[in-house]
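Read the single chain below, which is given as C-alpha cells and is the form predicted alone.
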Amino acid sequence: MKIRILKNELNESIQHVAKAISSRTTIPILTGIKLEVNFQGMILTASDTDISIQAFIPTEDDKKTIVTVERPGSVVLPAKFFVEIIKKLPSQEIEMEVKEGFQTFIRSGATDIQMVGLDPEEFPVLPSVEEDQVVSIPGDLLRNMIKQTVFSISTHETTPILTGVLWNLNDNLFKFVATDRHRLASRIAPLEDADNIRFSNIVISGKTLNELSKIIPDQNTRVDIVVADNQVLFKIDRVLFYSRILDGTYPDTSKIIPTTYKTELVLDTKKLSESIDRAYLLSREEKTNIVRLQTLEDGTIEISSSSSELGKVTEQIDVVDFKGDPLRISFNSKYMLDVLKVVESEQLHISFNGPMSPIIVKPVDESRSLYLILPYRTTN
C-alpha cells in the first residue's frame, strides 16, 4: 500500500472511527484501526464487538483530490498512537507506505514515522445487515431524541437492559423510552415515509447512543437507520455506525404513567430550574439531593432544602397556573435538573397524584416529551 492523503480528511475520519476503540478489550487486533485502500479511496474501520464504525474517504470530492493511490493494500495500525500522531503532523499532506511485515512509514513535511502494523486478515468482519427496514430521520431530530432520553438510563450493569434506550416504531411514530426504575424519560417523533415499517423492543446501549450523537453533523444531515435481527446500522454521510441490540425484554413502563391528576401546575422553566439549582447546592452537601416542593395558599410554590451542617434554602416561585389539591412533595433535585436541562419549552406542566405518586413533567408547547420522577418518602 502506498498513498498520499490530505491530513484534515484523514484526521476527521480517524476521530469518527476511534469512538469504537475500547481500552478494555482483551483482543489485541481490536486496539487498532484497519485501513483499506483501493482506487476508489480509503476505508477506516474500528470495533469493540459491541459497536463498529467505518468511515470512507473518496479519492476525490468536489473535484478536489483527497487521496492519491499509488498502490492499494491494507494494514491495522495501533489506534492509541495513530490517532494522536496524525493530529500532530506538520504538513497538510501525508504520505503512507506499508512494506513487508506490515511495517508502515508515515511522512509529513520533515517528519518521518515508522509504525509496526498488524495483519488486516485478523481483523473481524463487520456484521452483515439485511436492509429490509430502513428508516430515514433528520440528524438534528435524532440527536435531540437521544439527548432528551439517554440521561435516564441505569448505570448499574446488574440490569443490562436498563442501560439502554428502548426504541419502538409503529404507525409512523418513533418512540424512545429510558428508565432506571427511579425516573423515566420518553420522547415521540412522527416520521415520514415509514408507513410499512414497524419494530419493537429494540434496545440500544446509552453509551453507544452518546457516541453516535457526537458523529451526527450539526448541519441538517439525514441519518438512515437499518434495523436487523441483532444489529442496528446508522448511515451518516460517509460513516457507517453498527451497534449491537441489547439482549432481553424491556419492562412495560406504560402502566406507571397516570392518566388523571389531583394537582396540576404550570411553571416557568427557567425560574424553576434556577430555584432547584440553588436548593440542590445544600441537598448535595447532605448527600441526599432531596428538595421539597410545597404549594402555598397565595398561589405560589415554595422550594426548599436543608443541610444539617450548612443550613436551609427556602424560596417562593410564582405559578403560571394551578389546579387541584394543595401538595407537599420531596424529590431528587438532580433528577429534576437533568430534565430541566433538556426541556426546550419556556413553561412546564407538572402533575401530581399525591406525595407518594410519580411526578409527571411535560413541556407546555411540545406534547411529545414526558418525564417521570418517583418522589421520596420523608419524615418531615
Given for the second form:
There are 2 protein chains.
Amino acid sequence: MKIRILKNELNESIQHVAKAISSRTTIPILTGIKLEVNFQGMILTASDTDISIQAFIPTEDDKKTIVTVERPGSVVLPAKFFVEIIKKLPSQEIEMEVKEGFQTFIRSGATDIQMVGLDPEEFPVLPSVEEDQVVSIPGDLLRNMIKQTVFSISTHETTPILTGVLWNLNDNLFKFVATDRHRLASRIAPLEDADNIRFSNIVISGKTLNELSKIIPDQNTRVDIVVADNQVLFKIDRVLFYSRILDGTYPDTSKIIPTTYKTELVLDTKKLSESIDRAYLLSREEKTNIVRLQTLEDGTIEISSSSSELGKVTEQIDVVDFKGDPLRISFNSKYMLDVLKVVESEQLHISFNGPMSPIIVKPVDESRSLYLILPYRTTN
Amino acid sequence: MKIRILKNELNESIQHVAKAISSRTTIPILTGIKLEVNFQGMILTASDTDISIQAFIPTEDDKKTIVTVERPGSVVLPAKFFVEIIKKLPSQEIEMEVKEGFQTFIRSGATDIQMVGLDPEEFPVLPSVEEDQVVSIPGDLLRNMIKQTVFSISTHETTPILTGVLWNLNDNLFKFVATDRHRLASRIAPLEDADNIRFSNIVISGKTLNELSKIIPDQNTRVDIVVADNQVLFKIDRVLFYSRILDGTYPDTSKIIPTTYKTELVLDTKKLSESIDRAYLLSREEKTNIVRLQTLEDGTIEISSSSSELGKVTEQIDVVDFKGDPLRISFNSKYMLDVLKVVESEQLHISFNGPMSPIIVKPVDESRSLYLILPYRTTN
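Please move on to the form predicted together with another copy of the chain, as the form predicted alone is already shown.
What follows is the entire complex, opening with the chain shown before.
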C-alpha cells in the first residue's frame, strides 16, 4: 500500500470508526484500525465485536482529489496512537506506505513516523447483512428518539436485556421503549415509506445507541436502518455502523401503563423543572432524591423536600389545568428531572392513580411520547 | 438578622468565599459560610484553616440598593447546599431571616427554604494581619506569574515546602520560584512603589495560588499583598484572601543554574511545541515520556521518540540560531510541554552543557523568566 491522502478527510473518518474501539478489549488485533486501499479509495474499519464501524474515503469528492493511490494494499494500525497523531500532523498532505512485515511509514511536512502494523488478514470479517428490511429515517429524528428514551435503560448487567432499547415497527409506526423497572420511557414516530416493513423485539444496547448518536451529522441526513437476524446496520453517508441485537425477550410493558387516571394535571415544563431541581438539591444531600408533590386547596401544587440535617425546600407552582382527586405523592426527583430534560414540549400532562401507582408524564405537543415513574412508597 | 438582598450580588460573593471550603474538613463549622450583617452591608467568610476568604457586599453600590437591612445579625449556613440553591432561586429579590436557634428562612418568588443554621460564635476568628508591608501589583501580572511557575511545584507531601511557590522581593524585583527537584520555574517582575519593602523565604502553597488566581478578575484590577509573620493577605476589590505561609526553609536553587553554556539554540516556540507534542504522543505509550533532541550536521535539530511496540516518531526543526557544540540529549517531554504551554514569547533560547547537565529554557521576550529541566540520563 502506498498513497497520498488529505489530513482532514482521513482524520474525520478515523474519528468515526474509533468510536468502535474498546479500551478493554483482550483481542490485540481489535486495538487497531484496519485500512484497506483500492483504486476507489480507502476503507477504514474498527470493531469491538458488539459494534463495528466502517468508513469509506473516495479518491475524489466534488472534483477534489482526496486519495492518490500508487499501490493498493491493507494494514492494521494501533488505534490509540494513530487517532492522536494523525490530527496533529503538521501538513494537510500525508504520505503513507506499508512495507515488509506491515511496517508503516507516514510522512507529513518534516515529520516522519514509523509504525508497527499488524496483519489485516487477522482482522475479523464484518457480518454480512441481508438488505431485505430497510427503513429510512431522518437523522435528527433518530437522534431525538434515542435521547428521549436511552436515559431510562438499566445500567445493571444482571438484566442484560434491559440495558438496551426495545424497537418495534408496525403500521408505519416506529416505537422505542426503555425501562430499568423503576421508570420507563417510550417514544413513537410515524415513518414514511415503511408500509411493508415490520419488526418486533429488536433490542439494541443503549451504549451502542449513544455512540451511534455521535456519528449522525447535525445537518439534514437520512439514516438507512437494515434489520437482519442478529444484527442491525445503520448507513449514514459513507459510514456503516453495525450493531449486535441483544439476546433475550424484552418484558411486556404494555400492561403497566394505566388507561384511566384519578388525578390529571397540566403544568408548565420549565417551571416544574426549576422547582424540582431546587427540591432535588436538598434531597440529594439526604442521598434519597425523594421529593413530594401535593395538590393544594387553592388549585396550585406544592413541591417539597426535607432533610433532617439541612432543612426544607417548599415550592408553589400554578397549574394550567387540574382535574380529579387531591393527591400527595413522593418520587425520585432525579428520575423526573431526567424526563424534564428531554421533553421539548412547553407544557406537559402529569397523571396519577393515587400515591402508590405509577406517575405518567406526557408532553402536550408529543402525544405519542410517554414517561412512567414509579412513586416512592412512603408512610407519611 | 433580617434582610432583603439581590441574588446576583449575593451569588457572586458566595462563589468567591466558597473556594475556601474544603470537602475534606473534619471540623463541622468549617463546612459552613458565615454571614454577618450590619448597617454597612453583609460580610461572608469561609475558611479551611489554610485559606480564609472574606467578601463584603455593601448596602449600596453605584446608587443601587443591594442589601436592605431590617435587623443586623449573623449565622453560619451549610456551604454546599447554600452555594447551589442561591444561584437557582427564581427571583432577583431574596428575603433572609434568622430566627431562634439559628433557623434561617429564605424566600424568593414562590420558593420557601428553611435552613438549619449554626452558631456564628463557633466560627474561627480570622488572623489579624499587620499592614506594615503592603505591595501593590496588577492582577493580570500576578495571575501570569502564578501560571508560569506553579506547574513546577512538587505534588509529594513528603517535602511539604516544595508544594509551595517561593516568593522574594528585593530592590523592587518580585521573584517566584517553584521546583520539584526534577525541574524548576522562575519568574521575576519589576514592581513600582515597592522601594522600602523586601521579604524572602515566603512560601505559599501552589494549591492556594491556583484558588487565588480564579478570584482575580480579568479586567484591570490591582491586588494588594500584605505579608505578615505567618500569613499573607491578598486584597482584591471587596475580597480578602488570607493564606498561611508554609513552614520550613526553601532550598537554595541559585547554584544549580549554570552561567555559561556549551550549546545554545534559538527556536520558534510553536514549532518546537508541536514537534515535541507529537513525539510525546508516542513516548506516553511507553509510560516514560522520554524524547530525544539532537543537533544535525545541516544546522537543524531532530526531535524523536521511539516505542518498541508502536514504532518511532522523527521530527526535523529549523533553528533560528545555533551556537556551540553538537548535542544529543534525552528529557521528559511532559516537563518541556508544561514550559512551552506557559511561555508567551514567540521564540526561546534553549541552552545546554552536555547530555548530563540541566536544560535551560528562556523566553526571548521575557529575559527574566527561566525554566530548568533535568535531562534523562540514558546510555544510548
